[in-house]
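A single chain, nothing else alongside it, follows as structure tokens in the form predicted on its own.
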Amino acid sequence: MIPLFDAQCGCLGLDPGKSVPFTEHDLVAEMDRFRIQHGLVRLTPESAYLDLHYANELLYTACRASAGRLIPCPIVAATGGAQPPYETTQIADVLQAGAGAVWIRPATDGWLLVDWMSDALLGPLQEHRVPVLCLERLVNLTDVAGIAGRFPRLPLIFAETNYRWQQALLPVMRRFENVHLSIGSNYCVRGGIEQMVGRVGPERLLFGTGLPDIEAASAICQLMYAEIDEQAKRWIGAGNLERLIGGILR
């Protein structure tokens, strides 16, 4: 069996209309019934928790409870100084939370990318080679390729990127050795595995699904039966991300 380790779920955020959320024990159950191992999550919907304290330590409370199945990627913000958190206690908290990556989405914290604002927060994640999930549709290609450049020794984890990208995913990730993709939702490209390790190898992709948004059968059939070995099925399905994961210096 190839083990699975899931870069792209998450739980506990209110959809509209909704009273009752997506609990952390219906994600391990979810998992489950996938067979999935475990998983990197954060909180979803992205707009669901406006307070970074708050919606960190929840998610913090949540994986702790999960007997290590769940892996914690809280939010993180840069702030220009003007109010806490500040970046130093952010990467604190994450480090000492036992976080397995952090993802950022700048317009709903009201912060930029640029560099004058956003070296502050990326260059202590570089430091300590925390990986920073960026979904596409809230850090788009080219901010990601701007990253990669000033900060070569950053993981990043592209998300949820479809497949009208994957002739701009090709260059980028030749270019640029830090970038990884996820393989989850909405990323659906015939023969993108092949295509992709054939191009830049089967150690930057990582395994994810979508959860709770999106049924997890799709991601896994689509690396299952994808036409590579073995060994690269398990570097993808949970080694690649395994290996991020410790090379986190705390």
The other form holds:
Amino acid sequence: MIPLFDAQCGCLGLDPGKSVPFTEHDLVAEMDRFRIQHGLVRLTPESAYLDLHYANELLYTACRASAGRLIPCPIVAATGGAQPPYETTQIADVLQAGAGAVWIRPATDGWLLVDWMSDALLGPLQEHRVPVLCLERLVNLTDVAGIAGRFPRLPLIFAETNYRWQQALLPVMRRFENVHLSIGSNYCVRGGIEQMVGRVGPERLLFGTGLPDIEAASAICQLMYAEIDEQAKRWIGAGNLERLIGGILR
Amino acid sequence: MNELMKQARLGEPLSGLDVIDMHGHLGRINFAIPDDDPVGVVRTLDRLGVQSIACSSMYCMTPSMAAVRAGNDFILGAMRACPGRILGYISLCPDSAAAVQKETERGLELGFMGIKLHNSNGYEYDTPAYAPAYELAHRHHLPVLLHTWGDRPVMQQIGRMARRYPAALFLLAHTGGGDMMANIELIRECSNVYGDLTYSRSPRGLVRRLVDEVGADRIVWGSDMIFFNIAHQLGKVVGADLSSEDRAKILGGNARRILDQRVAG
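Output the structure of the form predicted together with the partner chain; the preceding block shows the form predicted on its own.
Full complex below, order starting with the chain above.
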């Protein structure tokens, strides 16, 4: 059975008016249902925890108790020098905590992707080769291409895209070798995976589900029934994300 | 993990089940779909263990009977190239009742199995010019697949038609999108209305909730292929928390019953 490492899952977050979260235990139980071995996990839903330090600590605690099943994807933010912890401290913290990637949310967390603000964050992340998770609704494809061009050794994971963007995704993936695409949520265009594997290579796609919001079985079926060879499925299923995480310079 | 999910997890075709996709499309649209070949569609059906897919043309959204008719001809070509595997819905544009009647009768004579209406063409589902199509669907017990998005005024239009033509079978596409209670209430109210599961997002727990709300007998599976990857859409049912009996009804049992109800004439 092809191993799976979910690049796009979450737990523990709260929405206003909902004080009972989908816990790390719920997430692991759902992963077990489908034989998903590992998850790169972030706080989902994301709206209620506004203190990033507190949110990240919640995530680290849950991941530490998961016997290695859950790898944290904490939030980092550019500070503009206005309030600590500053960028280098944040990055030291996430490396210390064993993060497998970091998640950026510029507009949500009050910062700009322009070079004169974000370089202080993205530059050190590139130095350490820390993968950066970019969800389409928070960092669009144009922004991803801009970051990828400025920081060609910074691994980027683009996720939560949809079935209407293949003609823009394909040239971005071909032009920027540091961009990786999660097949989760509703990246479900017919022939999309096969075209990406054929034109870009299987090394740049990542298995992702969208848990807990999305049925994991959709992404699983999409990968398992793809018209690509078994080795490509293994890379997409887990190997590519393992390679990215293994490449972090801690 | 249920037996079907085990097969899916291994990428094996689903076996021991009559799987029918009641919502497909063929043709071109204004964004890239890498694989749009009807023969490729059948190759994919084989890969997953799906018996048939019922397709309408992408032009079903176009407010032009000439374009819609060209789209129907395209579907006819696919039906003839892949008999029994690609089934056809007749698409319509309500230019006039006479034009709707003529195109519906033409489609039925050519072997189409149902009617697809899409309100992106700007016409409401109770537009009087559609009446001959509904009348034929009623007379022949045909499925009528309608694009919906949990919209209450649209449900009111469909409800009026479902009550007026009780032997026609109305399939509400994308049940679960938008205000799903609007769809659920109409399905409960009219015994000839069914929910169709096509939805790009596949929210976790949605299929189970719909079964709890309306019963597994009133839900049909569709993929929206070639827009969507059919395996992605299959996963939401294969992986859902359902009994094997309910899963079988949704994946094909209900569709087979609907198709078998058709009356020649």
